[in-house]
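Let's start with one chain on its own, the form predicted alone, as structure tokens.
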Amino acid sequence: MITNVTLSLAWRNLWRHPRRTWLTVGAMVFSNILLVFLISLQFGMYRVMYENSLRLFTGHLQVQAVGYIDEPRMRLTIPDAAGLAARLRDAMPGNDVAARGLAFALASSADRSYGVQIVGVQPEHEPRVSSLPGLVKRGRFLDNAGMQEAVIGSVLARNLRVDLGHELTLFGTGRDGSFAAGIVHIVGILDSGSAEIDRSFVQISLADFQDIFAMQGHGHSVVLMTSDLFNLKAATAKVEAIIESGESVVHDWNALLPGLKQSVQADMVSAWFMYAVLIVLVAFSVLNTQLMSVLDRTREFGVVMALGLSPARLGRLVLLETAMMAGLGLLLGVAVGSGVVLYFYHYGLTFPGLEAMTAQFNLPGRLYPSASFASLMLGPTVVFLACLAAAIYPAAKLLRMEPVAAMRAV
């Protein structure tokens, strides 16, 4: 049991050697500041990574026909996709919603033909759920439905030897199994930085898509961008209440892009190897400090043990001293680290060349750390526990200490 006398004695023992105590606390504070900032910046970068990957095309949620996610067949469609998107926008204000149609077809120019993915989009709503419209480097994005316009990837334009204003002929299979064909005019060329998109991507208006592929108002997905990427339960429940059960299903981004979360988790594990080195160094510093403290007070411990104080109580005293020291390092480290994180949370972090690099992918030119309880407390808490673990060995030495031998120690 820890009493006020024990607390007072432990605190006084810490400041017998203030320089040694402050050096150890300083190591804790420095490591905690570094961990708070790095973990917060890492979480902020992960958020940007999630948003960039999902906003490129996938979205946070998608409504699809049952089975479409496993086998994207042309006939697995959503009836009146544009109407469903309109109902979702009315029922869920503050969320961005757009309907799409997807098909694989043959795109032919005057010289060449290539297999492509045709995506029918709503020009007035697509920029709110996808960053691709902002990546059109030449020309413009679609602005009129039913005008036989197309936006294609830069690699595809080079492969087909076409440019702005040229025509593309699309050949495919309609929803009803009929032969589908249409002619579109290129009004924009996008450069997403993704080779897969740039070499096989064609966007046309959803109205043109439905005409060419005999969709009769159907679509293949309704994409939603919500206000909170990591809390989709409420949004999913609202969407499920609106769609017709049995015909359509709601998938979140974990189901749509399962590899995204796994790649982030793998990166987090590799980062923690680096953090572990820093934490181990701090733990050894604490081990050295407390071991020196025990050795310096060997005769003192022998005297109090001879007077009847149990070795277990002395061991708890050493652990309490360590907990006080680690607690002080945690409080100071979190306080200063939080100040650093909050500063960059408001003003951002940049370095030469970052803005030019991120502009290519339609991303912000500054990095912003994530200020959350987990990002601020995760690292310092691990340091605190590691310091307590490091103090177990010095405390255990007291359990084997003999009073007479200890009093005779030089």
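Heads up, when I say rigid core I mean the largest set of C-alphas that superpose within 1.5 Å between the two forms. Residue numbers count along the first chain shown, from 1. The shown structure was predicted, so the numbers you read here are calculated from the model rather than taken from an experiment. First, how it differs from the form predicted together with the partner chain.
Of the two rigid parts that account for the motion between the two forms, one contains residue 125 and the other residue 15. The chain behaves as two rigid parts between the two forms; the smaller one is rotated by 10° relative to the larger (C-alpha superposition).
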The other form holds:
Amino acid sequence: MITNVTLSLAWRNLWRHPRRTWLTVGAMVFSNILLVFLISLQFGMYRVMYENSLRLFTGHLQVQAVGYIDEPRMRLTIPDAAGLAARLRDAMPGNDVAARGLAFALASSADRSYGVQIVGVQPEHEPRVSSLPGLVKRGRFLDNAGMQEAVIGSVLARNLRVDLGHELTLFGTGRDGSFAAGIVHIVGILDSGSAEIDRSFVQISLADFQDIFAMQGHGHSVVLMTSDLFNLKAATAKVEAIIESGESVVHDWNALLPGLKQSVQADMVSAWFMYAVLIVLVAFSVLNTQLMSVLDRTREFGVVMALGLSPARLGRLVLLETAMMAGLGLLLGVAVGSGVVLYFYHYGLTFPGLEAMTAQFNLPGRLYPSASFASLMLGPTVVFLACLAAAIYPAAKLLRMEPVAAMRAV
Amino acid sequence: MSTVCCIDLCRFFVQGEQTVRALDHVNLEIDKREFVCLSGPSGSGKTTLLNAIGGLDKPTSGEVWVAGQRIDGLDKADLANMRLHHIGFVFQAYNLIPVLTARENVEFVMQVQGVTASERRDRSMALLKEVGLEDMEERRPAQLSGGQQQRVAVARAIVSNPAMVLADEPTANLDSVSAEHLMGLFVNLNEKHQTTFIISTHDQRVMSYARRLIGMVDGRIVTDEIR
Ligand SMILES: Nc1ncnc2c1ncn2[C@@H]1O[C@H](COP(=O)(O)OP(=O)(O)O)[C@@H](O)[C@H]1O
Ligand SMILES: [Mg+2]
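Having seen the form predicted alone, can you show the form predicted together with the partner chain?
In what comes next, the whole complex appears, and the chain from above leads the way.
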């Protein structure tokens, strides 16, 4: 039980050696500020990475036919995909929605043929859910539904030896299993930076897609971009209520693109190795401080043990002192760290070379740290716990202390 | 009934080839309400005897009985509990926790004993008044004289109405006026609360307060006189 005499005793014990305590608290504050800043920046970068990766093509949520995610068969479709997209758009303002059809086909130019991914998109809605329309480097994106236009990846264009204005013949299998064929002419060349997309994508309008592949108004997915990719529960529930059919399901991006989260987590692990070094250093400084503080008080501890105080109680006192010290480090570190984070949250952070570095990953040249409870508290909380853990050894030393020997100590 | 009883008590310290006989077959009985001085030159075994009686140290052989209970076989936790509730200690120096005020020093022990906050406050104030420090309860040890510090230690020693108070050379660091003041306080408390006092000293003036004077040499009791 902790009552006020014990609390004030612990607090005053801290300030017996103010310089020593401030040095230790200072180390905590410094590392806490650094951790708050680095982790917030890291979270901010991850958010941009997630957002950019998902905006490329996957979106935050997709409605698909049951089973399509495991085996994308032509026949696993959503009826009236454009109509469903329109209903979702109406019911969920603030979210962007577009319907798509997807098929594998053989694309032939005058000289060559390649297997390609045909993507049927709604030209008026696709640019709001995907960044691909903005990555058309030559020509333009699709504009009129039903004009047999196509946008194709830059690598595919090179492989097929085609350019703007050329024709492509598409051969595949329709939804009903029939032979499907169509002719489109190229209006745009896409350079997304994603090898897979640039090598295999052929985007045509959904209307053309439905014609060529005998879709009868069906599509393969309805893509949604929401306002917060980390907070999809409500949006998912809403979509589920609207589709209300046992044949379609909603998948979030983590299910659609499982590798994304894993690669971010791998990056997080390597960052924490670096943070661990910092945290271990702080923990050692606490260990040192509390060992000295226990040693300094050997006689005093001997006397109170002789009076009948249990070593366990004195050990808890040392832990309480450490908790107070670490709590102070946490408060000051989080306060200053949050200030720094909030500043860059508003004004962004850039430094020479950053733009060149981030451009490779299709990231913006100015970084904005995230400022969530987790990003601000995670590092300092770990430091706090590490400091407490470091005080266990000095506290445990008291368990072996004999009052008579302690009182004889100089 | 005796408060303290030592039977054939030995405490040897082995140091290399040498064995120091700090207590050498001590037999001793001290009754309730007695006011005893242990005297003897430095190294004669006074501290070792007090430690054995107070359960701070395990004897090499022999028996120690306190208030009808044999304590030399008790485990550490039981000994600590016995000290907390039944024995008051006053040591030569460094008695007080320097960051706590006089009142808090007294209260801290009561808090450990599980006394409620309001009772702690009342009792600590009353005890500080009894030892003549009623205006100094908010002072830290460093702001008190050596004699005043020892009186705070005495107040703390008697908070739980212990069966006995063990004081190991309590006046060794005091000037003669403070020493006499402290001894007067011991005598008063002994009479008023009927607490047994066992005080070790090699100071002649302190011995003059004793009603029973035990003399030790080389770990043995050589004189035992009631005056
Ligand atoms: N922990 C110990 N280790 C070794 N020798 C000790 C220890 N404690 C006491 N002694 C020895 O026992 C003898 C008695 O000591 P002590 O009881 O402190 O005497 P006093 O209090 O009368 O001065 C001394 O010779 C002392 O050196
Ligand atoms: Mg001694």
